[in-house]
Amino acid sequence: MPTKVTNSSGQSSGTEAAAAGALAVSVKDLSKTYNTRRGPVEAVRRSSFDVRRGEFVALVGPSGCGKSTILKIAAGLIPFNEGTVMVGGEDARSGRRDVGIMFQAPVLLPWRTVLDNVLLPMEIFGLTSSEAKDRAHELLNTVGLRGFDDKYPWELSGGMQQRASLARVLVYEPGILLMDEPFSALDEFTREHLNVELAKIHETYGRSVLYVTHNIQEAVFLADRVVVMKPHPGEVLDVVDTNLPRPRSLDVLLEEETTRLVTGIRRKLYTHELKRGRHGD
């Protein structure tokens, strides 16, 4: 399988207008500087990449590369300084039914049952109905939480909590999913298991996904394209097409091509580190 390597700046020309409708997320020349007490910190510098409709894009890089910042900007949760960030053809903003966000922590409300946690977005969107309840129940079955409707989040393991969190983001059927290291706090086996299910959900429902992770293997396994970022300040180093077959199953992880891609991305990041005269961990 040939691996096409495109430079991020190479894809933002020509067919722009035609592509606008076909783009789930479009980040162009994005710069973001945080004003902290110790002075300004440049989190993201002139970064560009796209997520096409129905595409799974992973944003990978070490901590401090601004990947979570980009995700929060796309979710409309924090402002940015320069560039444009379009989500579903509109400027990024919060409170959209076509965008769903998932964090590293499950963020379930401990005073609500699992089912009521899943129904939380429906309540806020004003979509409470018996059908919504039925769908939430169905989704809990789909994500492997059959019979846990009336349990409280603290009665669930970390992996199960993140499953409930996944059901909550899927319940209102957003076309675009923004995921910030959703499984990184889990043990490796649980994480791989959930990644397989996430791949399945992506393949079944065709949702566009922007997935932030610091795990290169995870990025390669899940994504159609991997956006590689370097830290301090965050900048896009490269965009890598994975071209791995779908549906993805665990044996994709064992394939030579996967290893080759992972090594390639790792080399890019380390070469960059070495060029800066600093040895990475």
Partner chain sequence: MATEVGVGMDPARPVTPDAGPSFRERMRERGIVSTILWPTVSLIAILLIWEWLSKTGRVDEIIVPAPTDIAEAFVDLVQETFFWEATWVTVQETVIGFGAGVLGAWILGTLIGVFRPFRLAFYPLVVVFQITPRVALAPVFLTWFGFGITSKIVMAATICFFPVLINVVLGLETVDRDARDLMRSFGASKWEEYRKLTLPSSLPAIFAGLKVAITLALIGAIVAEFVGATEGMGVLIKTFNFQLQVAEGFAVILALSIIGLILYGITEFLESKIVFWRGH
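Structure of the form predicted on its own, given the form predicted together with its partner chain:
Partners and other molecules have been left off, which leaves just the chain.
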């Protein structure tokens, strides 16, 4: 794991140059307000955290706390009002090829086979070759889709479609993965097994990951650090180091330390809600 360069609040320390070299994603004092028909809606307020290179960071919090907004900003998909967001040492608004993005829906093209769907980014980037096809086959094996290369999306279950989507994101070897609740629509058993596969992929390929979820147990299982968001508007409530050993298997979910971490994060959120209720914040 890269050398730690953030303090206990998740904010950068040391010189900007040193931090930029060690960080995959850097969010500083980020604020975002949406303009709606009913007036401005503040989604994110003065939020700061980092994702170090090779690190898996999860953003967790209740619906409406700005998790997906932050991820879309990091992906360069939407603008923001204040602060800075750096991805791979460059302004997120500049866009990058070495960033893979995965959303809740697999968005596979129904007229293309699984293999052709996985190869789509390579075609877009003009990188088609026999080596690319070999890598696509390798990734399909890695995500548990051996033998499904010539199937079509409508022939796959929801979990299998997400496995294909994950292979498609990885095929062009992005250094940074931005994932927005990719397994939220799946049943609990399928989701847990895909979490194990994702953990293995992270451990094998060493990608930097920013992962959005509202599932605290999932966040603790997958991440090196969990950024806990409080709602309306979203702010960073705390950054929790999981310190769980790797590699991670389903057995980790049954360990006392996992339960302690999940309970601790839940208590932080509940305590904040109680205080907000008392003070009308």
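The term rigid core refers to the most C-alpha atoms you can superpose between the two forms while keeping them within 1.5 Å. Numbering follows the first chain given and starts at 1. These numbers were taken from a predicted model, which means no experiment stands behind them.
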Does the distance between the two CA positions of T204 reach 2 Å or more between the two forms, the core being superposed?
-> no
Core-superposed comparison between the two forms, R93 Cα displacement 2 Å or beyond = yes
